[in-house]
Structures are given as structure tokens and as C-alpha cells.
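The chain below stands alone and is given as C-alpha cells, in the form predicted alone.
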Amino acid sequence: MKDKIRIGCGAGFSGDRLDPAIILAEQGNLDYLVLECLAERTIALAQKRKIKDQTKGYDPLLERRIESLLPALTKNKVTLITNMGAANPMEAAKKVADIARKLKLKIRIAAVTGDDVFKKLETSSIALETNEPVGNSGELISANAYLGVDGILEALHANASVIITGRIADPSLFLAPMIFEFGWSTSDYDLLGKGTVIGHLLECAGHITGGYFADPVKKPVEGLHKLGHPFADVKKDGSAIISKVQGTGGVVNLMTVKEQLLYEVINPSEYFTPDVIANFTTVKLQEIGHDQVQVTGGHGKPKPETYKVSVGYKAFCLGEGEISYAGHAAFERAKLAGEIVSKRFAEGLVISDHPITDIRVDYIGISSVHRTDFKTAPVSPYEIRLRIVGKAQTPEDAALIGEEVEALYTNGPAAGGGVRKLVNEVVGIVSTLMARTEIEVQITIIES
């Protein structure tokens, strides 16, 4: 059993950069890189994708990462946890070894599965956002319950050295490294809590390194364009100090750590994950050095009897179109603009065989954000982004949105350029629980 390990966030969401995983593979003296790469959106629209093709479902960012990441984990030995696996583990799975072995690397890679539970999904569960049954939601494409530590341990306990994983609880991936290697048991609740706090703080990579936190006139960050990506030196006891890569841009102070204490968490008394029920009140942080702040405390109690899941629906199809005015009255034009699309819609001059519903209307810079102008916008800004979208049964109808933005091209008002047109099918997701009895995880070894 060890002391102490160092545990790194290459990426806190699907889209992250790609360098700063690097960077911590390459000179963090880690001893395990996590890329924390799915939510409730991105799994369900990887789902879309596994149904159009058997063989794709994961991380569409998998191959590019495993590519520049596999070297530099293979040489200083840190063992990489993803859940790039998002709706198909198996293949992403496959693919890392197909990697390696162009890379000719011998690594063992681990897929844990058994998140996907749509076959076992009751369409009369209760969707917790909307106290009705999920199948009230509409078709139905995906199901994912937010798993814990167990399959992951499994994984190291089989010595992977790549564990790819689908809908596992952000901090669990950072969890199980730490059962792991200080042996702690997962019925040790306060250890757990303390453990979870630190994935927890990790998980969003470089929101706690001054990403998301920064603001140039409040809270000025230095060196964004090259933000370092976080580590954790934990100990046995559950402490930990978090810090970056040297050189690195951005920065690691309490502000920037508290601020992600608290992200996404509703009750600090009563952070549920599906390892441990944790409480936040009693962490303590001591900034003890540049970019090293200390983290201490944190308790928690016993697991809940029910995995929360994440249910996809097809929900409608956006239309959407923009057009930009510029110069006299470029703000009268564009409402002008944004009258004419309205009440074509309305008065039913466009041809459809459904109706066009919830049409909004934008002007990007006075009201597309905060939906009004707080009566703080100039009478006619020299220029105006318009956008409208609406809602659609299929995309054939969305795409008459679009269609009408751009026909005011000639058809009024003068002057409006740059159109840009966008259909996309919009996947909604409303969430449940199910029984732990009713979900069993399983790994699968890949040799490459």
C-alpha cells in the first residue's frame, strides 16, 4: 500500500483541449491520468451515433487523445481512466489497442460496462425533474446509470494500465485510485467522503486552475492561452494538496479552489454519488504555497440504495437562421427582419405539413442571453445579429427557418448579410433511478 499518489485531470469535458493532458502524461510525475469527458448530453448523443453504427458510440475526440497520449503514459507508467468509452466502452476499448499496436505498445486495456441499462429501463419510473412517468417524455433512445468505484477496481485489480469506462459519477473515476492504492475499504464512509471531495475539486480539470473562474476586470487570470491542468497529491488519510504543472499558465489560490467546491452541488451537507453520500461543510483549505492549496476534512455517510439514470429522449428538431445588419437603423432593421419571419410563421405563409412552434427571436449583443434589453441598449447599435429559431417535428420543417432568414436576403429589409442556416435534432434528458440490484458492472481485458 502506498502513502501517497498523484492523481492528474487531463480534460473536464468532451471538448477539452488536448495539450494540457499532455503536459501532466509528460511532466506531472503522476501515477494516474483521469479525462473526465462525459455528461448527460454528450452520452446520449453518443447513443444517437451507436445506433446509426454498431461500432462508434465513443469519445469522438478517442482516438486523437490515445494517439498523443500513449507514449508518455507507457514510459512514466501512469495508468490512464476515461469514460471516452461514453455509450460503447467495447469499442472504445478495441480502438486504444488498435492504437497501440501501431504504436507498438503492450499496454492492458480494461472496459468496464454496465451502465446502459435501457433494456431493463420501465417506462412508468418517475422522471425526477417532472414527477411523470419518462416514457411522457417521448421516444426513447438511451438510458445510463451513473456507476461508482467497483467496476474500475475490478479493472486495477486485473493490473490495466487503460481503463475505459461509459457513464461512471465524475468523482468516482478519481475514487477508485485511492481505495485502491491505500487499501481503504468502501464501507469507510468518512474516507470515502474525503475522497470523493477531492474528485469532486479534479473533475472539471481547468475550472479549478482559474479557466472557468477568470475575468479580466475582477479576477484577472494570467497565461489562459496555455492553462495548466490540475493534480492532487493525496495521502492515505484523505488530505490532499492541489496544484499544476510548473510553468503552466493559470492559477491554483482558494478563490479558484472554493469556487469549485461548490459547482453543480445543490446540499453541501449531502453530496450524493453512488459510492458515498458526502459531506462538503467540514472541508477545510489552507493555501500553503504558489499554486498549492491544501485540502483537509470532508465526512460522509452510506451510499444510496439506487443508482441515479440518465434518460435520452428525441425531444424536437431546431430550425435555426442569422442574418447580420450594419450601418443607420441597423437595430430598427433587424426588428423589422425578425416581424416578417413571425408572422409568415403565424399566419401560416410558410408551407409545412406541421406546425413551426416557439419561434424566438434574438438579437445577439442586446437581448440573446438574458432575453431582454434592460433598458440599457443603445437606441440603434451601428450593428445587430438577428436570430430566429424555432421548433420542429422533422428536420424538413426546421430547415424552413432557416429557409425564411435567408430569403430576407431580397424580400426586406436592405442591407442584411453573412446568413448562416443550421438544422439540428435536439435530444432531451430527464432523469430516474433504479435499484442497484437491478444493474450488474462488468469488465472485459484487451491485450494489445
Given for the second form:
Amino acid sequence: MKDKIRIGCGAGFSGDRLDPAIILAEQGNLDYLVLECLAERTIALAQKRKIKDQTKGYDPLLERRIESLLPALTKNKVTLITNMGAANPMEAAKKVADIARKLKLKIRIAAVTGDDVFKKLETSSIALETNEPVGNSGELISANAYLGVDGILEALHANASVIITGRIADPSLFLAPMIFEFGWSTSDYDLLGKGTVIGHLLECAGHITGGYFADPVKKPVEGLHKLGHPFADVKKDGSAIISKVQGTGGVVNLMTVKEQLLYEVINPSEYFTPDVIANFTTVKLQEIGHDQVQVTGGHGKPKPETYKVSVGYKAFCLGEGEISYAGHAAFERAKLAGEIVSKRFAEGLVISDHPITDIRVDYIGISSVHRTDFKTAPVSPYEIRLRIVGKAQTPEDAALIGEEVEALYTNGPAAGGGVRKLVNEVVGIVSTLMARTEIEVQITIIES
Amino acid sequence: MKLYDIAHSRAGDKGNTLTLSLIPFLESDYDMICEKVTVDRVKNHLQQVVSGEIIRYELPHIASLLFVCHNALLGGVTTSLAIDTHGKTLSYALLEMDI
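What I would like now is the form predicted together with its partner chain, since the data block earlier showed the form predicted alone; can you produce it?
Once more the chain from above appears, this time first in line as the rest of the complex follows.
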């Protein structure tokens, strides 16, 4: 049993930079490296790739991340825990074994499975968002339960040095090594609550090291181009010091830690995971040195009786087109263009197989992201980009929206330019609950 | 004065629910922010963004507030037609509030 471990987080989402994790693996003096790469919808998209090819469906950056990290991880005896398995942890583990063989490294890899509950899902199960059966949302394509620490713990006991999971609650990726190393009981909910706080602080990587925090006017941060990702020195009592590798860019201070502590929290006194219901309101933070924040407090109460399941469904085809206007009367011309396209759809002048609905017109540069300008911009900007988007049932129909924007080139108003078109088959997500007894977590060990 | 001058914020999303933290640069401003940035004022300020209920949580240990705003993301990240489907930019909408 150890008294202290160091856990780093080298990726906070699927598309995150590769180099911060390499720096953590090489210079971080870590015991564990976690790569959190799976957002709410990522797994449904991965499921679509798996349906097309049974050997795919894991994270598209898996090979690049593993190739760049394995030598340093092996040399420095750092255990890797990642949800890059996405919809296919087994194939991801095989791929990691192939890469290890190519690099002539002998490692034990564990794949954690059991989160894919698509075959067990009842379409009559009630969606939390709509209060209606999940089957009413549309054609279902995936169902994944948010697992807790169990599978990772089993993999750690089996001495695996690379652990690949699918859907697991993000903080559980960090909590598992704490439980394993400190011999915490999985019914000591105060300790699990504290560990969950630490996991939540780390899980978004560059969030807590000043990246997504930075504002050059009020919150300037140095070295963002070489932003370091965080690690935590976690003690057996559930306290931790958050920091980052010396010499990397960014900052860890009270402000960055507070922003991350409250990020995506719906109720700070009841933060649900499959392992514990954690209480964040009792957390205390203290700056104890340069880029060092101590985290103490945090509590927990018994875990929920059910697992949360994310259900992916085919929602609609999104069609989109954009065009720019600049100079005198730019906003007036953009507005006229928006009216023209809206009118063409409303009056049935665009021939589609099925109705195209929910046409939305945005003026990028004025009110596209906050839906208002709070009256802070009385003058029209010099240039403006018109964006028109809508819902269709088929990709062919969705393409009509971009085509209509493109047709503004010759049909006017004057001097529109730089058209971009996009069609996207949108996967929606609803959540439901499933009894713990329905879910069997398994691990599979592969050696290179 | 805008909230931007005295506090910082980060937006988060869960489904169609938007979370906005509000953290004063000076912890000594916490009581003033609690008094001035009420649910009603935030509701009024964000009337074009948030259609549902807003709940305010007070976190005195870290001198911060958290606003949980329901029905705020035009359906949420997966099916919204908005350009910022997550609502990630909305932290700075809160900071536009006059105080």
C-alpha cells in the first residue's frame, strides 16, 4: 500500500493535443496517466463506425497517442488508463498490443467491457429528458451505461499496465487507482467523494492548467502554445495537490481550480457517479506554492441504485450554408439574403422529397452565439457572415440548404462571397436508467 | 460596471441544461455578488437564452456562485441547430450583466 500517488491527465477530450501527455509521461514522474477522450455523443458516433467495420469503433487517435506514449510509459513504469476504447475496447486493446510488439515492448493490456447494453435496452424504458419511452426518439443506434471503478480495479489487480475502457464515468478513471493503491473500501463514501472531486478537477486536462480559463485582458496566462496538462499528488486521506510539469505553459491557481470544480455540475451537493454521490460544497482550496493548489474536504453518500445509460438515436440530417458580406450595408445585405432563402423554403420554391424544417438564420458577428448582442454593439461590424441551417430527413434534402445559400452568388443580393456548405447526419442522445443487476462488467487481458 | 470587471465564469452543459459559475476575482466581493446577482436578475438578463427555471447555488467555501439554467441550449449539444451547440460561449453572456 502506498501513502501517495501521482495521477496525470494528458487529454481532456477526443481531439486534444498529443504533446502534453508525452511531457507528462516523460517528465511528470507519474504513477498513472489518464486520457479522457469520450464525450456524450462520441460513443454513438464510434458505434456507427463499428457497424460499418467490426474492427473499428475505438478512438480515431488511439494509434497516434499510443505510439507516441508507450516507450516513455514503459520506461517510467506509468500505468495508462483511458476510455479510448469507445465503442470497441477489445479491438482497441488488440491494436495497442500490435503497437507494443512493433515497438518490441512487453506489456499487459486489459480491455474493460460491459458498458454496451444495446441488446438489453428496452425501447419502453423512459428517457430522463423527455419522460417518454426512448424508442419514441427515433431509430436507436447505441446504448452505453456509465460504468464505475469495478472493471478498472479488476484490471489493476490483474497487473495490467494499459487499461482500455469504453463508457465509464470520467471521475471513475481517476478514482480507481486511488482505491487500488490506498486500499480504500468501496463503501467508504467520504473517501470516494474526495477522490471523485480530484478526478473531476483533472478530467478536462487543460481546463485546470489555465487553458480554457485564459483571457488576455482580465485573466492573462503565459505560454498557452505549450500549455501543460495537470497532475495531482493524491494522499491516502483523500486530499491532493494539483500541479503541472515545471517549464510547461499555463497556470494552476485558486481561480483555475474553482472554475473547473463547478464545471458541468448540476447540483454541487449531489454529484452523481456510479461509485458515489459526491458533495462538492465542502471542498476547500488553498494555494500552497507556485502552480500548486491543495484540495481538501469533499464528502460522499451511497452510490445510486441504477446506472445511467446514454442512448444514441438517428435524429435528422442537418444542412447548412454560410456566406460573407462586407463593407457598406453589409448587415442589411446579409439580412436580405437570409430573408430570401427563408422565403424560398417557406413558399415551396425549393423542391425537396420531404419537408425541410426549423430553418434558422444566424448573423455571425452580431448575434449568432449569444442570440442577442446585449446592445453592446450599436455599430454594424465591417464584415458579417450569414449562416443558414435547417433539419431534413435525408442527406440529399439537407444539401439543398447549402445549395440555396450558394445560389445567392448570382441571384443576389450584391457581393456575397466565401460560401461553405455542410451536411451532417445528426446522432441525438437521450439518457435512461438501468438496474445494476442488468450489467456485467468484464475484463480481458491481452499480452504483447 | 459589468460583471466582467469583477468576476469570471465558465459555462458547462448537460443535455439541455446550462451551468454558469460566477467567481469574483476578490473573495471579499462574494457577499456583494450574492446580494446583487439574484436569480431574478440573471433570468432577466438571459431572457433570450434561458427558457426554463434557474437555480442558484451558493458555495461560500470557495466564494463562488453556480447558476443551473434549465431549457437553455435549444435542445442541447447533440440536436441543437445553434452554432455553439454546447453553449460554451455563454459564460461571457453572463459577464455582460450590468452591476
